[in-house]
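The data below hold one chain only, encoded as structure tokens and taken in the form predicted alone.
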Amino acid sequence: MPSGAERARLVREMFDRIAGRYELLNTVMTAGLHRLWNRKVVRATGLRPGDRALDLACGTGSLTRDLAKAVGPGGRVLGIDFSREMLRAAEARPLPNVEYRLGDATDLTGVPSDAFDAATIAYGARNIPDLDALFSEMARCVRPGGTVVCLEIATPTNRVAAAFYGLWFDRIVPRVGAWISGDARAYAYLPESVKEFVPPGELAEIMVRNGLQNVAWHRLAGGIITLHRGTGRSGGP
């Protein structure tokens, strides 16, 4: 896979692709614990009704509406992706207090400071090379004390589940990813990408030193799912 630009229009490429289908692979592949994994983000993010939340690389909307929901309809969300036809998919679905945006999650040009409660990403982060322009602007971003929270595929270390991992991403994915899809190279790329991704502790890292404070991390799913969460720094001198 090419590296920076050409990268990043290889992977909306294959994203503008595998739209219309992209919900029911999830569903598939997860066998609906994507759902499961959602719900973890929302609570992570501590959102009450009337708060606002940022989702980036919100793909289709399904964590989008999650959030929405926790806000409630006095609250607002702005689900922004680099895909059309992601948010094509995403906005066949509408909510009253939910906004769609195409944007790069590392240059939200027009998306105000201090703006918003909460700031998440679902498995965006890897697509994503450069790190730290992204969690600069989520901490831009989010209001002092507000939360950002990332949820990602991971390598296993558990033997047991490490064995699984090799056997359902590595073969079985790619297989009944391509079989729904019609794209065999789209879902040869999800192990790919998450092979070339950084470890959670170096995750974990990056945020940091982009302005995010009380950083912690912990695994799902015997480790083949990570959740970090970290919060806006303190208003003050």
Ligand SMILES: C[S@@+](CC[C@H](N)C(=O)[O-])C[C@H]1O[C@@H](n2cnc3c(N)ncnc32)[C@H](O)[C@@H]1O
The other form holds:
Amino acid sequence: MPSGAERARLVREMFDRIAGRYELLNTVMTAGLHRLWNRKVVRATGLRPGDRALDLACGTGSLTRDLAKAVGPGGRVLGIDFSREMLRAAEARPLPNVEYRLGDATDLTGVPSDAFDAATIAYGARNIPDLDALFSEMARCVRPGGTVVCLEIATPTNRVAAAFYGLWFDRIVPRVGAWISGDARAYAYLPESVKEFVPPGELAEIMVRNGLQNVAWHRLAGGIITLHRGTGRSGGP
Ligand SMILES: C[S@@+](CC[C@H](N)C(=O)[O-])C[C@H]1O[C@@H](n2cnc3c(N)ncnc32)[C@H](O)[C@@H]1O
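The form predicted in complex with the named molecule, contrasted with the form predicted alone above:
Complete assembly follows, chain above in first position.
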């Protein structure tokens, strides 16, 4: 996979192509567990009714809708993604307290600073080459003490989970993905992108050096998922 702007273009085009089948494939590939992991993200944000949330790389809005439930009718959620087709699928299921916007998670020009009680990104960071830009934007947009949560697929360290993961992710996912989406390249990219992604400890360091505090992370589902959480800086720079 190329790097920089060329990689971003390929990723955007890939999500444009698979948008129509994305949610079905997610359900098949995680055996429905992504719903449970979404709930863990929502819990980690600490969002309450009336709060404001920012969901980056929101895709078809799977997590965005769960955030919207947490903040209730008095709250607001802004979902941002750079794939027009993923957003089109999200907008097909509108909610009164959700706004979707086309944009790049690494350059949130027009999104105000300190404006959100929480910012999230689920399965998006792995696709983003410039993680410093991503987390500095997330840190900028949350209010002091607000939360930043990043959910990602990871390579498990546990031997049993690693064996299962090797079979599932390297062999079954690319085949089933290609079959259902009709896009073999997209579902070959998925396991590749997980292998190329920074280890969880390094991701935590990136969050810290971009202004987040109290950064902690833990593994879910035998280590195939990681959840990182940090808080916006309280006090001055
Ligand atoms: C695997 S999907 C995840 C979608 C959603 N967060 C979910 O939980 O189902 C990854 C999404 O990241 C988006 N994406 C990747 N790079 C991005 C960037 N730099 N800015 C905005 N969106 C990006 C893609 O368009 C895609 O919709």
